[in-house]
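The data below hold one chain only, encoded as structure tokens and taken in the form predicted alone.
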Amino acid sequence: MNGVTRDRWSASQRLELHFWQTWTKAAPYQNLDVPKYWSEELPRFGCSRDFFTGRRVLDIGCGPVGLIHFVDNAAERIRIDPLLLQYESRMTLQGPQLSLAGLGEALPLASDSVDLAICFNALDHMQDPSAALAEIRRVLRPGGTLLLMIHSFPKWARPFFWIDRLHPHHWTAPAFVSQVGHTFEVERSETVRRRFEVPVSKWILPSSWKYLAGNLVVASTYVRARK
């Protein structure tokens, strides 16, 4: 998939920052148990928390509560996000770490220097996903693992993608797996319907409508791949 213009990407980043400034007020996230959430997500990749033990782990587009914050058994944790310095609530990492405000398309790391890379719900926020995948491949060591997740959509929803200004890019599940397969060896993939839990009492709120609509069309596609 080709990149988008700088203006389009910048607009989506402003929306991304606003989301993280207000996300705990949104109905699906008000009572979210974040550690429990990550413990339920990891099996989608066919791995457990032990998979990170002793490895140098990179999280690209980590956000303020990304998976990188919950793998404290890693040898070193690296988090990179273009908005990292702007998040109002940033979790503190313990142990060997590196935190950088940077882009997935230009990772400030040496080639063949990372054992495991995470890009969770982030590739579709980037200006140029193909360039980002190439950069992730560059920094991964031979045989290194990449864990990816994005929200995917059915083909019939394509005419409505313009409504989603938060994400510059959209894929069907097969198209996304194919995109990753151009750069990596795909080891496994799984697509499940995305379910945003919105209490009935809050269905009337305009802030809940996008999540209710999302329940009709959004899936989550998980890919585990190797360099």
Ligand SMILES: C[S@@+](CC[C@H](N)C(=O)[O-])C[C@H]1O[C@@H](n2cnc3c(N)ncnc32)[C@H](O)[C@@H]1O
Given for the second form:
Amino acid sequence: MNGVTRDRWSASQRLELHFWQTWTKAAPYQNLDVPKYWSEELPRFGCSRDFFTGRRVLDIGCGPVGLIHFVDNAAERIRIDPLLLQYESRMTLQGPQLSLAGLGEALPLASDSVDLAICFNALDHMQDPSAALAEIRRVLRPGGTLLLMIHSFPKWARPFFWIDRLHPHHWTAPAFVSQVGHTFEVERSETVRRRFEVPVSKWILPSSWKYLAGNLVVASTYVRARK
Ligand SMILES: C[S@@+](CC[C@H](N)C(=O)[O-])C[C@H]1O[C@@H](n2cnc3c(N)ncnc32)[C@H](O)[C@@H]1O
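Alright, leaving the form predicted alone aside, put up the form predicted together with the named molecule.
All chains and molecules follow, beginning with the one already shown.
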């Protein structure tokens, strides 16, 4: 997957910031139980919270309420996101931790220093996903694990990708798994249809339409990979 221009990425990031400033008002997220959400996502990678115990964990593109905030059994937690300082609603981290406003494409960390990396719903938001995968590989210790999730799309939807300005990149599930396989050993992958829960009473709201359309085309692809 080739990178996009800085302008294209910056335009997506402006939409991203707006999303996180308003997300709790969007129909699918109004009553979201965030800890429950994460406990239901972990089994998709074939792991539980115990997987993080005693490990140095890095979350790349962590957002304000990403998985890193819910694994307080890790030995050390590192979170990085270019918008981190602008997320006024960002959660705090307790215990050994490092918070960085930065890019997945240039991780300010030593090589072979991280046990477990998370990149959840973030690689398809980056300017250069290939460069970010190479950086994640560099900082992971040999045998370290990467947990990845992206939103994936069917091939037939390709002519419509341009409509989705929030994501600079779009993959089909097989193309994504194949790309990860160029840099890591893929241990398992799973693709499931994405269901945005929109109450029928809210279908009439224009702000709900993209989620209803998303229910027709969007899937989530989960990959667990090893360096
Ligand atoms: C959809 S959010 C996901 C946040 C979080 N991982 C979660 O699942 O709740 C995508 C995140 O990727 C971040 N992002 C975009 N470009 C990035 C880059 N080049 N390096 C690291 N993170 C990036 C965005 O700022 C945003 O916080």
